[in-house]
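To begin, one chain is listed below as structure tokens, in the form predicted alone.
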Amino acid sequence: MSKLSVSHLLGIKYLTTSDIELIFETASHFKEVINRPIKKVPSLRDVTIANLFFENSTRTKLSFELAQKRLSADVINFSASNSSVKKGESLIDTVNNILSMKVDMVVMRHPNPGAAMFLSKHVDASIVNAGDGAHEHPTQALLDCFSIREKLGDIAGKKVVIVGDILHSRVALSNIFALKKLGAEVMVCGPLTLIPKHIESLGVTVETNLQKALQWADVANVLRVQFERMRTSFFPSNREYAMQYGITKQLVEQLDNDLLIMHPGPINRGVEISSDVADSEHAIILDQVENGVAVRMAILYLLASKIEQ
């Protein structure tokens, strides 16, 4: 069996194209498994995985837990909001305590960029980055690309626009890395206050006119406006944002192209996307959720097979 070139999943930028292909191939296999009457396989029966979430998360955490249970792994859940971290315990102490319980793999979300990388250098376990601050969110980008490929057949040559709060988004950065590696053309669209300076250096184009961007694209990946990361106001009001950058049924109906619409969730309905678009046949938001479990199963399985060496 082919192996990943990495022992941790810290970010898309550390993966090769063949790593991504291997993850997709494995995810396709697991997608069949989770659609069977008996959805469990014993692949990770002797593997113990700790989920360390130092930042709130519902969707990603549930998706990882479900993936782990489908693979028959032993799972330890750790939520920092009600733990000793509040009492000032350091990240390394917390993790060493958990590792002394003989954990093979750690899935971690942390508010600080680089936390997963730091951990991978200091502990003897395979680390999966479930989001580090506004830096990367590799499993989201992989499931997004897997979903595009499933719908459009291939990613190379496709035009993908990422719309919205690019500045605070780890999803945007990981998606840009993954899409570029797989040969897509990438554009970002949003108010200039929410577009990082020098983002063009990543090989993407910037467009501030939403209609032009959607007309250009095969796929629109619509990001949530991350109010919780904003210390100041980046646009006048939600209403103003929705008028300029909200994707509405009227806007989609004016396009000449057949647009695929994605959203990593949770959705601010009526801000970045209207309900009738989120629930329309253009949107593949629920496919993304289903694919998230299969892709995360693939990653855990492939990393676990490196541990046994």
The other form holds:
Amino acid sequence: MSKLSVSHLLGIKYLTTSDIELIFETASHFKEVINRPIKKVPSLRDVTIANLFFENSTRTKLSFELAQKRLSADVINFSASNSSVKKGESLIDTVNNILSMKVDMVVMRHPNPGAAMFLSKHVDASIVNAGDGAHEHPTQALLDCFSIREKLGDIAGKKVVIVGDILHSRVALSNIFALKKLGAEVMVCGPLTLIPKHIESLGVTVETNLQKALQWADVANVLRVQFERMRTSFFPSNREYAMQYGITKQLVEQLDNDLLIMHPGPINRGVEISSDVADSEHAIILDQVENGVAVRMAILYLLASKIEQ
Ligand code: CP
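Can you give me the structure for the form predicted together with ligand CP, which would complement the form predicted alone we have just seen?
Okay, now the whole complex, with that chain kicking things off.
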């Protein structure tokens, strides 16, 4: 059996193109499994996984938990908001206490960039980064690329524009790494206040005109405006943002090209995307969520096979 080159999933930056292809191949198999009447397989029986969420989540948390249960793993869930973290317990103390209960893998979401990397250097378990601040969200990028490949056949040569709040987005950085490794052309589009300086050094182009960007693209991955990470205003008002950078039905209908529209969720309806576009046949937002379970099953299965060596 082929193996991943890594023992942890900390970021797309650390994966090879062969790792990504192996994850996709394994995810395709698991997608077939979870569409059977009996959706559960015994692959991770006797593997114990802790899901540690220090930041809110709906999709990622539920998707990991379902993936683990479909693989027959034993699962424990931890949310910082109702834990002893509130009494001042440190990250390392929290995790070491959980690991002393004989946990093999840790899935962690944390508001600090680098938290998953830090953990991987200090504890004896396989670490999966479920989002670390505005740094990386590798499983989101993998499920996004898997979904593009499923709809368009291949990623190499495809034109993908990432629209919106690039500055505060871990989804943007992980998507840029993954799409570039798989041979896509990548553009970012948004107000210059929400585009990091020197982003071109990652091999992407910058466009501030949304209409031009959408006309160029095969795929638009529309990002949420991350109000919770903003300590100051980056644009005059939500209404103005929606007028300049919101994806509307009128904009989509003006295009000559057949655009695939994605969004990692949660959506600010009426800000970065209108409801009629989010719910239209152009959008594959719920397909992304469905694929998230298969992709996370693949990652957990492949990382667990490294533990057993
Ligand atoms: N896409 C995503 O990470 O969603 P959640 O924050 O709900 O997990």
